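In the block that follows, a single chain appears as structure tokens, in the form predicted alone.
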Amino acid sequence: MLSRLELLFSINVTGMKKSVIRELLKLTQKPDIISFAGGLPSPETFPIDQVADLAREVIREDGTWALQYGPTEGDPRLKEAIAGFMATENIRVKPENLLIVSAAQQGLDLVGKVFVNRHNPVIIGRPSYVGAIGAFRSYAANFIGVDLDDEGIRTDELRMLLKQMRLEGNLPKFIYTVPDFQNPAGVTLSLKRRQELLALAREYQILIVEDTPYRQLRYVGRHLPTLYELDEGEGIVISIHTFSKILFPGMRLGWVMASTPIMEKFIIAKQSMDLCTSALSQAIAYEYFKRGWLETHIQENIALYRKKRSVMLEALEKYMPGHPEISWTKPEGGLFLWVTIPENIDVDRLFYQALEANVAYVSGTGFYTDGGGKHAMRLNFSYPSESQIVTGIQRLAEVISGNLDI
């Protein structure tokens, strides 16, 4: 039977593979390690009194709703509440063009269930965000990279490229991105970018994949509207959202905002993986919307992660070798900065004298699905302490140190 495991395999498992980022946090596990590598968010910001007193009270008044299989849309409660919450960033959103998800990681599996068949072309940043790549990889999607720069995803790159598709009649399903402090590189996708995606977008009828987990984190700089909201209705942009960067990730919950002939897609495909979202964690949330924590929680976290990226930025420049070819993104937001170094230097090789140092960061090479990566890592802010951002710094400036006349 054995021998015969991996022909009884679908299609779709055999093309999986485990995350780099998942596998590399084993490592760092031992209490001395000074990790950056992880998208953790800082335990100081769990609202733990607050959600401990809230689950004991739905589960005393509103149990046997909150204890229940639930519609697969969501809790209407909540999805009224997600619509106006995004009312005060301008993105008009109906209650039936949201769909309540068991986080963001759901809603980019959903996409690729529904839109993505073998050997598709799918476009997506160079680098992108690992947990996507792994979605869709799960579907076999085709991954077409196209790089960025500061100011996103480069649309002049991305417009010889789909012209090239037309004439091979091989156009991609959708384009996926993270606008607003890209994970992992940090950079924002800038309003010209975002005008030209969108007219892209719309010349050669294909959709387009916003994912935006860390919109409300912003620490400099001014607000840029959604895709959502530049597409004025049109339907090209499926939006994708979570609670976890904002409230806490052990909730488990996201919402989609689509189109009605997508979101009808989204919604029987949903009822197939796990038929609802957990009822009681969507009646906790729609009670912290009640009570108008989540702005104050939001803000208090805003003030904790700018602090944070100060203290890595001030460490970096004060600790990196001054060597031409070593630097770093200076995200507006979010919870990571991208730091490339010299060509002879291979990160995957360096992870290792790390962390015998005891740091760890995450190698460039999980971000990128043809090869690249090899001189960048990303190193995340938002979990280690201001001391610890510090200490782990120091440290990783002494071995890229020692690695530069090899």
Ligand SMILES: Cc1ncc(COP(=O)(O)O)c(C=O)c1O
Contents of the next structure:
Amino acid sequence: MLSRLELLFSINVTGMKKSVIRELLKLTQKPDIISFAGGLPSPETFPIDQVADLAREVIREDGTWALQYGPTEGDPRLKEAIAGFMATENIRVKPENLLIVSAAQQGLDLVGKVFVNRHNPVIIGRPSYVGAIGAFRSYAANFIGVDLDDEGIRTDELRMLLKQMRLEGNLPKFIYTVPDFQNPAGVTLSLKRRQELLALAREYQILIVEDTPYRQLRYVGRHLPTLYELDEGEGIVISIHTFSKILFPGMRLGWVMASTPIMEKFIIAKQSMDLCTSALSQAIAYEYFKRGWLETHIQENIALYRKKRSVMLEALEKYMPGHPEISWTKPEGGLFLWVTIPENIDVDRLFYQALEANVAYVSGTGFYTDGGGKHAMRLNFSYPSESQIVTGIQRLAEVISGNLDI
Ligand SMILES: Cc1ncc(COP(=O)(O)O)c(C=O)c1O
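Next up, can you give the form predicted in complex with this ligand of this protein, since the form predicted alone came first?
Next comes the full complex, and the chain you just saw is listed first.
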């Protein structure tokens, strides 16, 4: 039977790859290692006592609802609270255009399921969030990468690409982007680029998938409008949001906003995935909103992460060797920054030397579908403590310095 198993697997899973990042993360679990590799929020931010009290209260007072199956669309009370939250972002969203999902990752899977036929072209950034690549890959998307720079996805490159794809009769279904403090590169799509992206999507009649888990975690600079807001209800943008980074990921709770015809398909697709998102998680999140705790909590997260970001940037400035080919992004928010290293250093090989020196990162290669990223790495600053950040960067800088003349 085991030998026949390969023949029994569906074509969809045959194309799936084990996440290289997850495999490498296993190596970073040794106690002495300072890891910049994960993408986890800091557990110091988790409102454990508040949530413990709320969970008890919700189950006691609302248990017949909270422990039951819920509507696929989501708990109407939570949807209303989220719509209020979105109004603070200048977004007026009707309940029928908002779907509660089992966190952003489910939103990405829904997009794949509803839009991607085998080998359909999909445009992603170079680099891109590995979980989105995985989600779309499971529907056998054909990835076409567009470079990023300090202002996010390069719309000049995109313009030429779309023109070419139209000539070939092979336009993509959508462009996937993380406009705010992108994972992994930490860059933010500028206002001009947001407008250009929308104009291109309009011109070529394709969709934009905006994935924005870090949006509320801005430490410096000015807030920019979401692509969903700039779309002004035209229905070009699917906007994916989550509580994972602003509250905690264990609830597995997020929301998607899209036009009504898209939403109808998402609801049908979600029914076959999980019937509904956990009613218990939704009831707890609703109570958290109702008490007005979310805003305070976000402000506390911002204060903590802003400090950690500064500590990492200062340490990089202080310890990284001065070299024309070494640079790093200066994210205005989020959890990551992106370090570029000289062309003569292979970041996958350097990884093992870094582990020997008790420091870990994620190699850039995991965020590309075309073999790119060999001279770049993603560093996370939310999880390690401030002193670990300083020591870890010192170690990393030494490992890089030791490879400069090879
Ligand atoms: C860009 C991006 N999208 C989606 C997700 C998935 O988040 P969630 O926990 O809401 O599924 C992450 C998680 O790190 C992410 O960075």
